[in-house]
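Below you'll find only one chain, the form predicted on its own, shown as structure tokens.
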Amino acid sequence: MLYSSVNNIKIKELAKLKNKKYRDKEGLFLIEGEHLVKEAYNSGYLKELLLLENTNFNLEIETNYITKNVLKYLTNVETPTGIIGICKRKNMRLNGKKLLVLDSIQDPGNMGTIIRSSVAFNIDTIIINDKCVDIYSDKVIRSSQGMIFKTNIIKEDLHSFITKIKGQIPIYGTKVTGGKDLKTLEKISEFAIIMGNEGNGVDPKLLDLCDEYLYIPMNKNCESLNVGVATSIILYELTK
């Protein structure tokens, strides 16, 4: 089928998915581009494919076509490829004992970087709170380079969650001062590492629940690292 009008009921409903409120309500989200669509398809997220008319992209999935004006209406990028995927969310549960806990990460680029690094360094589950950026926003998905489809992410009240797992696995917080040099930490197979908000760091109430604190040694001329970079370094050191 070819959709040619932005006033079409289905197209108008899909456009609402640019808003987190509607993504949450419908359990759906949009992605764009060949790479992301393939990753979503291979991971079982892709529900339907929308292609710019006269575009070829063969997947064994329901496929419909759109005109340029509809593509422009739905897209979030300046130079759209003409390939849009409609994806369904998956229900996820806590899995494994290599856990990354994210306290109020708000920048989409940071979240995408963290998701990519979590896949690279074998994190079993990422736990986020409701103050984190929406992981299904187009900026987070693009920043993750599709790795969001290869990881397990759940949302929890972090204080309750950390309290529940305390004593079961080591819990590490991050501190600029008063922590243990990351390089001195022996390799461990089970852990929960808490990374904090870009401006405020980890909530002090969560830090109080930690078993140990870590810091990344660095040149004295640099006070701190971007949370995406810092998380990547820590996960590498914990799992190398």
The other form holds:
Number of protein chains: 2
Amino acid sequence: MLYSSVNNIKIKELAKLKNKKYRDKEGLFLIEGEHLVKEAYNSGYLKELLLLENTNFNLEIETNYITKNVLKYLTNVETPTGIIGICKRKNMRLNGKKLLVLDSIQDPGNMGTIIRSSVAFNIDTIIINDKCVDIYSDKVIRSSQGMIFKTNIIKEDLHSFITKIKGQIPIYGTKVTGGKDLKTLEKISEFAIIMGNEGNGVDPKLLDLCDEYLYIPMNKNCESLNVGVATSIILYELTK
Amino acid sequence: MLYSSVNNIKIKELAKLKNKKYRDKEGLFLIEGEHLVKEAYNSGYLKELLLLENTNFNLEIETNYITKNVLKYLTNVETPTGIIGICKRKNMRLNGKKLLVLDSIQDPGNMGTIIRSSVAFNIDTIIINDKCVDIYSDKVIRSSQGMIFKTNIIKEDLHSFITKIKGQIPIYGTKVTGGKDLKTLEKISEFAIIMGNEGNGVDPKLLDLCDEYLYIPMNKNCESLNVGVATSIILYELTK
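Having seen the form predicted on its own, can you show the form predicted in complex with another copy of the chain?
In what comes next, the whole complex appears, and the chain from above leads the way.
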């Protein structure tokens, strides 16, 4: 069918998904553009497709149409493509023994980049806490380039989680000074690596629980790297 | 003195610096916040300081004051700190033999991240083309965490530039498939590495001029990495 009014109940409900509270409540989120929609479809996340009328785009999924004003009402971007996907969250569980633990990553671009690199470098599960930016926000999904549909992410209280896995898997933290030069690290196939907030780093209480600390050797003129970059370099090295 | 009106000629001129055209014309740019202002001061970029009245912040540089409405008029951020620096560009020249060549990097966050990583991993000169985002835009400077003041960046026609250095320094390009696994690269102390646009990669005409191609080994589920991440991983490996 064709939705032509922003006052339509379904359209109003969908627009509410711009808000984290509603995304959490409904278990749904919106995505935009051909690339993301295809990735969501291939990974079984896509529930329904909304196309700007006269847009030619075929997937074997329930498809409805919207007018320009409805598209403008639902979109998060300045120049919408006319392809909107309604996605349903999946239930995810801790899986594997290559774990990335994220403490309060707040920038959506960084979160998306980290998710993208986690797929590239074979992380089994990403564990986030409730101070992290919402992974279903449009900016995170866009920055992840759709890799969010290929990864496994769970939310936990990090202190309890790390305490629980302590002794089973080596736990690595990062410190700007001290610890082990990342370049000298031997090959490891099981690990939990903890990365922390853009401004404050990893919570000291979590750092205390680590078995070993890593640092990325760099010029002393530079205090630190972007957290998306630092995480990616560490994951790159750990997949040796 | 205290500037209290947004109609003041000097304040109006400064506000124009939000626009690339005026930044280019005047050779000036604005920065905000204690951290960036200190970095600019230490690197000799800071020309004048504008403080919200009653702000306590001392540097040995010409300092004037502004009222809240003027601050709001000049700022680029939602919650301004009340510390604005007026900076003067420096003339920069090609220097050293560790070169990073950027073809049409357009996202300011990526450009800032790359600048930050370039300082961390000892790049001597970054060469950009005129399709790159303006390095003096506030988002680039913020993402660089002030590292823009510690790096050397020149703008060139990249085809001419690469042709000129060809034969003198090994030129590396990146390809998703083919080429040499980055992890098997021997230590090199002289190089020019070319990184390309977020969507389109490196211009094929530039790629043709490369002596060798590198790729970052990764899971086939992931097509590519964020360009800031890919650049940083390559620079990290090259500084072995």
